[in-house]
Each structure stands twice: as C-alpha cells, then as structure tokens.
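Only one chain comes next, encoded as structure tokens, the form predicted on its own.
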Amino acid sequence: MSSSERRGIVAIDGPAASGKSSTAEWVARELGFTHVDSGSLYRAVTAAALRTGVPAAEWTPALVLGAADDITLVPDGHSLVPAFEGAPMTDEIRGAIVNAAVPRVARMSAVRAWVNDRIREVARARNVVVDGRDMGTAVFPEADVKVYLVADPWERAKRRLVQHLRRLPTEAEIAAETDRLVHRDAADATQSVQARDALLIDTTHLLQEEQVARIVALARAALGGRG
C-alpha cells in the first residue's frame, strides 16, 4: 500500500510509566483516530495464560498463544481494548498477578509477533495512535509521526503510584517504586529503543495537555488530508 493510500499512524514509545497510554488515548481523541495500547494486549495474553492454571514458570509460547485464541479487540470510546470471549478485560489485566507475570510473556518472541500482527491489522483499516516500546521501530517503522516519551524515574514512579493508589504516595513508597522501574528499564532495554527519527519529549516538567498539544500539532502537520 502506498503512503498516499494507507491510513495515518502515530507511534508513541517510551519506558514503563512514562505516560504513553494516557497521552496516546488523548491524542487519538483529539485527532479522531483509534487508540491501541500494545501493553494492554500483553497483559490480556498474560491474563488468559493465568486462566489455564498452569504455573507461570512452566509457560511456553505455544501454551500462551493457545490461551490467547479467544482474545479480540473491542471498542471503548476512542480506544480498542482487549476482550476475552467478547467480555472486556479492563479490570482483570491491571491486577498484581498479571503485573508480576507479564514481563515473562513480553519476552517471548512468538507472543511479540502475535501482538504486533494484531496491531498492524487494526492499522490497515483505521487511522491509529499506537503506544508501546517498539511501535516506531519494529512495528511501524513507516509511521507518519514517531514520539519517544521519557521522564525522570522518580516522577514516573510517583505518577504510577498516584494512578494505582488514588492518593499521594509517601517518599518511601516512591523510592521503592523508583527502584522497581529502574530494574524494569534495564530488563526492557532491548525492546524500548528510540527510533532515529522519533521526537524525544521529556515529560518530567510538562503538563499532559502540553505534551498532547505538541503531538497533535506534529500529527496534523505530517498527515495533512489523512488527519
């Protein structure tokens, strides 16, 4: 498909808790595009594998992908979210058990290929804003707009805890979460790489509406009539 025929693609990457998903969802709403969060698919696959009752230490790519057979993407506002046998998995995939097991699943190359294929299928039919760790490199190297979000680990940890706890965390809680994020960054280093042509945005001291406005302006300039 030529660049004039294909749909518009905005790819937003970055490390864990850098604000990718919430920013991507907001950008999609502003542009009238469809948002797809690759992380939610990895979480959904993990939740499906947990349903088998097989201990995570014994999971194989074949078992995990077999469990994922009944996962689809269903509309939820401007986003497509994972569903199992037609039922959205929004709450299930955010639980602590899934959080602990998802890194094991995300390291499986066959699962990564499955997730990436699902996202490419969506992009063939719609204008999309996609977020993850390799959207602008492995999945959509041809994306019209590529953005890489970063933030200070302490700030990322604080934002994540506020979201999960729905209160201001203590400094001790932030310090512990910062340590977890730094270790997660190291584990994800080979997957979370900034594309050469991606715009780096440090969100440490930015309001979310400011980063959204920058990305939306970039997208409108790059997409022209397709936006």
Given for the second form:
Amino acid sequence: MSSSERRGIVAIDGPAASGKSSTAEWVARELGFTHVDSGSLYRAVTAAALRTGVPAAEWTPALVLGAADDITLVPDGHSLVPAFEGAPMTDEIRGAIVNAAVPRVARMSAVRAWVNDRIREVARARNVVVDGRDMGTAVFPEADVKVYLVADPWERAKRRLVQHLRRLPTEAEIAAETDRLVHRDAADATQSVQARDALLIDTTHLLQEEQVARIVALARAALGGRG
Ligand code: DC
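Switch from the form predicted on its own to the form predicted in complex with ligand DC and print that structure.
Up next: the whole complex, starting with the chain shown before.
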C-alpha cells in the first residue's frame, strides 16, 4: 500500500495518568477519527481472565488468550471500547482488582501480540488515534503523528483524584496518590518510552484544550488530504 492510500495514524504515548486517553478521545472527535485505548484492551483481557476464577498467580498465556476470545471492540462515541460477549466492560476494567493484575498480563508477549493485532486491524480500516505506552514505538513506528505526554507526578495524581472524587483533593490525598502512581509507573510491564520522532508535550501547566489543539494542528499538517 502506498503512503497516500494508507489510513491516518495518530499515536499518543506516556506514563500512567498522563491524560493520554481523554486527550486521544478528544483529538479523535476533532479529527473525525476512531479512538482506541490500548490500555483498555490489556485491562479487558485481565478482567476476562479474572472471570475464569483461576487465581492470577496461576495464569498462563494460553488461559489468558482463551479468555480473550470473547472480547470484541464496540463503538462508544468516537472510541472503540472492549466488550465481553457484546457487553461493554466500562466499570469492570477500572477496578482495583484489575489494576493489581494487569501488569502480569501485559508482561505476556502472546497477549501483547493479541492486543497489537486487534489495534492494527482497526487501523487498516479506519483513521485512528491510538494511545498507550508503545503505540509510536513497537506498534505503529510508521504513525503520521507521534506525541509523548508527560506531567509532573503530583499534577497527574491531583488530576486523577479530581476526576474520581469530583472535588478538590487534600494535600495528604494527593501525596498518597502520587506515591501509588510512582509505584504503578515502576510496576508497568512496558515502561513508556518516547519514540525518537515523537513530540514531547509536558502538560503540567497546560489546559487539556491547549494540548488537544496542539495535537490536532500537528495532525492536520502531517495528514494533509488524509485527515
Ligand atoms: O494506561 P492504563 O493504566 O490503562 O494501562 C493498563 C496496563 O496496561 C498498565 O499495566 C500498562 C499496560 N499497558 C501496556 O503495557 N502497553 C500499552 N500500550 C498500554 C498499556
């Protein structure tokens, strides 16, 4: 396929709670692209494996991939989200049990191949905005636009708490959440690495609409008629 026939790919990577998914969803909406959050697929596979009742310590790649058989991607606004036997897995994949078990699953190379195949399949048929840890490196080294989002851990923790609590968190709450985040960064199977050709955006002092506008402008310039 020549580059002019190829679909557009915008890849957004960064560490946990850097605002990748909400930014990616917004960018997709602006561009009329489809958004896929690769982290949600790792989470969905983990939730499906939990449903088998086998303790996480005993999971093998074969068991996990068997459980993943019932997962499909279904439309939700501008995103494709994981569904189990057709039902979207929205809340189930964000719980503490999945949080604890997902790094183990994301370390399995067969699972990584499964997730990457699902996302590449979508990108063959549609223009996409994808987000995760390795979208601009391992999965789509040919992406038209690569962005790497970072933010100060304290700010990431604060944003996450505001989103969950729907009020301003206390300093002590932010300190505890910062601690959890730093540990999660360390536990992640794939340490997020910035692609050499990715644009680094530090969002610590940016409004989300500012980072979205920058990425949309970059995408329009890079994609030309394909956008
Ligand atoms: O971004 P998140 O917290 O939803 O990611 C869930 C888990 O999946 C986390 O352990 C990191 C892992 N992950 C990964 O290894 N590679 C990706 N492209 C996306 C997520």
